[in-house]
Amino acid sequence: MASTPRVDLDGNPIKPITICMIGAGGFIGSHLCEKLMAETPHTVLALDVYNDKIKHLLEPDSLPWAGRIQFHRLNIKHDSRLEGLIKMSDLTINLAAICTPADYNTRPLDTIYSNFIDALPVVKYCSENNKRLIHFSTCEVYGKTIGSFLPKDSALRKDPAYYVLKEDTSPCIFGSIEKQRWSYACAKQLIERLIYAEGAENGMEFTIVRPFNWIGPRMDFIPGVDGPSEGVPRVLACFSNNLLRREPLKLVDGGQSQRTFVYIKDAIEAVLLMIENPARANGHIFNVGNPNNEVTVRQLAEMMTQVYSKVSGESSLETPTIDVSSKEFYGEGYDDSDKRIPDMTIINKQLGWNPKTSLWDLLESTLTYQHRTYAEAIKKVIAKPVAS
């Protein structure tokens, strides 16, 4: 760390606090733990159920930042501690979610309690012993834009009105109930309700945090081979997962949805400054996604076997793609939003973040990461012989 004191956006000393992350040992959580080890003064209570992407920091004990993150293996579903953690700490960040698509409607009670029932006692906590909350919410929060209720050829369908998404004004529109795929998003959604209720109600200090799409190592699992093999993760691992395999990339209903792509590390950055600028950044709720990267499912596919060639050394197959219903990949119930764009005014104007990061570069720093860890594990589990 720099021995020059550390100050927030306003020249205030920055203070060392100790922080409750609910879910430290996942993708996003592993980059924030690294980020305040090797950057600030605070400390971590790190709570998860496994520990695998943070365990580089958690030993040996020669590490310079030994003794400020300390591992709490417990499930918050049923375990008492979580109070107590909540009480020893300044501030609690909530990052445990199921938060993969394919479980949205195949899992849909699991989905539910999840996002909902689970995170209600972090907040009760917080808002009873006056503990401030940063919860990870999510951009599924706004499902369809305005636009995609327009017809096609209207010209309204360009007017960023109808389709970049503001967290203070766009409304939040979802499918019909039997589109279970919803209910993830409505989960979330009514978290953030009861957040912002308490905070007008009760005084609670928060930040509501909605993700875009934030890609990097580490991200989701690879199925057979750090995860169930019958597991369907998120479209970038899913995409990974067959480069690796060498089998065609899977569009989903031709691969038209538009998302846009954050790197994990342009986007901790930001988190970073919501924890340390809480003058800043209470009572907000901040997009956090980069609208230069927005690509359709289907570029993204192709621009991802460019780059895996690339990071390879391997051809690309003949038929990089193949076209699936939503129905035949994810099961029935599956509905999707069509585009997903940020508006940033909120979080530049508050924290002067902007992302910086290239879709390319972050593509090819993520599938150089899955290559070298994963490729040797693949060949290994196609290699393996099936019991007759």
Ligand SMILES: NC(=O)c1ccc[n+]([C@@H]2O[C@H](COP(=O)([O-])OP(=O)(O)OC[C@H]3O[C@@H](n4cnc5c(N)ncnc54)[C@H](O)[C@@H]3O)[C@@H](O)[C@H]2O)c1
Contents of the next structure:
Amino acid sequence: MASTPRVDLDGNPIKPITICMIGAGGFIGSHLCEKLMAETPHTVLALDVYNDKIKHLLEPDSLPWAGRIQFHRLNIKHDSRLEGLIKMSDLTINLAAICTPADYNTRPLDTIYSNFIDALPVVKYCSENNKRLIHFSTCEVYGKTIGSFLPKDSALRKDPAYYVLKEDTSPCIFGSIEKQRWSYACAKQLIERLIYAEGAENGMEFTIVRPFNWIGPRMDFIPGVDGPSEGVPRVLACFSNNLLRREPLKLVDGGQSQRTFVYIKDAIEAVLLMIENPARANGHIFNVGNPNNEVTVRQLAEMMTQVYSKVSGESSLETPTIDVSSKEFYGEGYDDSDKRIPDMTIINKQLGWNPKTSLWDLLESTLTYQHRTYAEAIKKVIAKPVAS
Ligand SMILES: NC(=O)c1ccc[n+]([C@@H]2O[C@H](COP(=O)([O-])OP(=O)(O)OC[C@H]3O[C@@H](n4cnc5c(N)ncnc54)[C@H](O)[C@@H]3O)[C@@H](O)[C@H]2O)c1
Ligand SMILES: O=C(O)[C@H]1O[C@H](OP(=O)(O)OP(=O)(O)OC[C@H]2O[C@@H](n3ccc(=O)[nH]c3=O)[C@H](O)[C@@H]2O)[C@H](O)[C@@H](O)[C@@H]1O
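What would the structure be for the form predicted in complex with the ligand, given that what you showed me was the form predicted alone?
Starting with the chain above, the whole complex follows.
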């Protein structure tokens, strides 16, 4: 029985394309590859230095999509194959980056090189070869909210005009240069400006994505299990690690910063719409987040503790959280975004996308995955005698 042909948002049939996906072996890349293999006819050239998170899509040869995904182990800093792979593709998606805050102030050079310098050839090859580019930026380009500079008791702090982040009107407010936290946001902002200029001056077709805290299974690593023992991943993995080890969750500077979290599977739907609706997505910068899932980091810690107790069957600790200073946790030069609520007008208008999953539900499925994947491994690590 012939299946119904897939159509875009304007009712036109979708033609199979080849996508050069750089950074395909990471958290977002692995989910995007999964979606493209399971639900579309497109081919993916998956480029990364690692492939552990997409191994299940590459082997065995009998998988239904075998032949539609090819892994190329390469570092885009120095590999002459890059241009050829971009030329072979209809679309390039660039996800490659250093994107863990613990690196921004401690490895600022690597951070700036990774997020700006290393992305330059990708933009250049796309522009010179008339290839479409979807580039992953970040909500961190907004920096701090205007409201954060108002007096603490100002009524204006409650006015959305002072904190909701809009692609076409919000300013980008970073801290001083010695606050090296902003090395990442600043590098991302400059590459956004370069891509925008390639579009304006040379007609390059582009879409820029600004993710707002996408979270879910396979995000980062659990220190000492599938990543370095001293490594500091993003907050979901930090708190998961604490819960798995039955340690208190560490709240940086009291956990007062606010974030909106979106489920990776919802966010990937938005990326697929961008891939398959170029006429609606080209030339746009899109916020992709869930404005309904806002919490302080302290509330996130409390909710994760409750959810983990439910999915693991273990009781919570008597003291589930402890406070830690940002200097102690991240070192000199750390600073923070105070609040991040995405305005959804543009993505709604262009692609009709809306996030669906509540914070509780996304934490339930993610922590079920974390428990299933890591609980036994953690027990073994803890049981191992420490070498003296
Ligand atoms: N996860 C989020 O919520 C989020 C939020 C904002 C922005 N982003 C952006 O989205 C992109 C992907 O993020 P992620 O969460 O999947 O991160 P990730 O670290 O899991 O994935 C990045 C991947 O890029 C690869 N990579 C890095 N440098 C490379 C190089 N020189 N050559 C080849 N491969 C290289 C890494 O090996 C990794 O697999 C990044 O650009 C990040 O800045 C993500
Ligand atoms: O995900 C995003 O949208 C972007 O934001 C993240 O930045 P941030 O949200 O600050 O990073 P997290 O590590 O997820 O931290 C969130 C908050 O939790 C706090 N935190 C983190 C870890 C921890 O153990 N305890 C803790 O209180 C941090 O200080 C911060 O306030 C990263 O910069 C990028 O991956 C990305 O560009």
